[in-house]
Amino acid sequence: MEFEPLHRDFGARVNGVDLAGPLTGEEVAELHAAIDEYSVLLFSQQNMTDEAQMELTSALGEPEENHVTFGRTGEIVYIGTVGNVIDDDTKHDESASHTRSMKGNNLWHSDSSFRRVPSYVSILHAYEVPDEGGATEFVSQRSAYDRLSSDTQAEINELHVLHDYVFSRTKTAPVHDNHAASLPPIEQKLVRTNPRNGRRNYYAGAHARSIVGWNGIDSRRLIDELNDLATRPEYRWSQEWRPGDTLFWDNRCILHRGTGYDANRYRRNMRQTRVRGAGLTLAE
């Protein structure tokens, strides 16, 4: 495989391996090792399927359900769709409630971070995007950490944050009952070590409720500065899809965001698998 960094602080483009097609155990150690080194991965011209992608993921580790179908209906699925694509001919639109709930991937986040065991990676394919618009920006919050002083580098390290899908997710839509009481806050680590290569990181973004142990006020200042830092315009990522990329990348360490498109005009169609995390953070 071939690198070539797409910004400063983190990505490469990846050229060199078809991903539609089986990996031999040296290409996956490869990968595994360029998610620690790059945390967000991009491969064009791919010729994925559902199947193909699902034989990916696994590849990497154990397939994440998607917590939405499961939280509503116990379904356990392990693919879906971002964008507003139904079928070949129809699409929902901008007043659709399906719409209106997607608004929410416009906030900074990190996938699944208010699960038990968040997500190690996510793997997004495109199918069809739209003319205008819908492109996804990421930030490295490994390279936000290293920007803090030491002193606060010492303050936060031994912080836990309580992560809440309905705290962030309400802001934009409104939450299914039983989505909402299928994902009570979950306590994570502040700041993530990196097992392979030590690096550090925090581990904030949209998800982020509370600092536990610290009073509301507190705990927003210190979040909200942490997350400016990390998304400040000149360490941003933006990628403009085309159809045929995949991008992974490494929610350990990465926050991204959907930036909007016109749901009236056009189709998004775009296919998402996750790979759960090696466990509870507290424990890392």
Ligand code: OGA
Given for the second form:
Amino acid sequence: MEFEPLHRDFGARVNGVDLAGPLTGEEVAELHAAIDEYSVLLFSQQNMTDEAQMELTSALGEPEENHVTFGRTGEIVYIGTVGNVIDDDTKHDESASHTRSMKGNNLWHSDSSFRRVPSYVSILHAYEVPDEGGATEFVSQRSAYDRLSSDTQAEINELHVLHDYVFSRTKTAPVHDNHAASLPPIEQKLVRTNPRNGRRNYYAGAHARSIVGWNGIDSRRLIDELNDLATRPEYRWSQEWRPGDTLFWDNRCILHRGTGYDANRYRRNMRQTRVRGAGLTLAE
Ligand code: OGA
Ligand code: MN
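Please supply the corresponding structure for the form predicted together with ligand OGA (the preceding block corresponds to the form predicted on its own).
First the chain shown before, then all remaining chains and molecules of the complex.
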């Protein structure tokens, strides 16, 4: 595999691998190492199918069930649609409640940071993309942590933070009652350490609700400041999707967000799977 960096802080385009595989053990090890190093990996012109994406996901670890379907119905599914496509002939338009729910993805977030065991990586593959809009933006909370003063690092190193899906998502759309009940707020470490290279990052984003033991005003001030520092325009890298692109991102240290598109005019059809993290962040 060959790696071409995408941004000063993180990210690489990966050439020389067919993700629809099957992958060798060596290739899987190389992908894990690249995730630890680059945080975001872009692979173009992949001949993906749902079956191949599931195999790829399982090769990288334990697939994480989709919390929306599980929360609403109790049904376990491992792959989900991102975008507005229902089938070849139909799509959700701007007025659909599905479209409104999806807009929660336009807040900077880390997938599943509100789960007891949060996600390791997300894998998103593009089948159909809008002619305009629909990019996904990324920033590194590892680089952001490195940019903090050593005093600020010391102040936040031992803090815990509550991540809460209902808190963040009710800002854009109502959360189904069963779904909400399935996702109580979860305590996470605010500062995480990569087990392979020892690099630290903070773990905030839209789902971060409050700092454990702090009052509301101080809590919000710190979380908002950390999010603002991480997401300044010069630190962003934007993925302008083409059909056939597959992207991995490391949810342990990356924030991402959708930038929106006109669901009345365009179809956007992407499929997402996630690999479960290694355990509770509090046990890291
Ligand atoms: C996601 C996500 C943003 C987008 O798939 O987890 O947040 O651009 N996507 O669709
Ligand atoms: Mn997401």
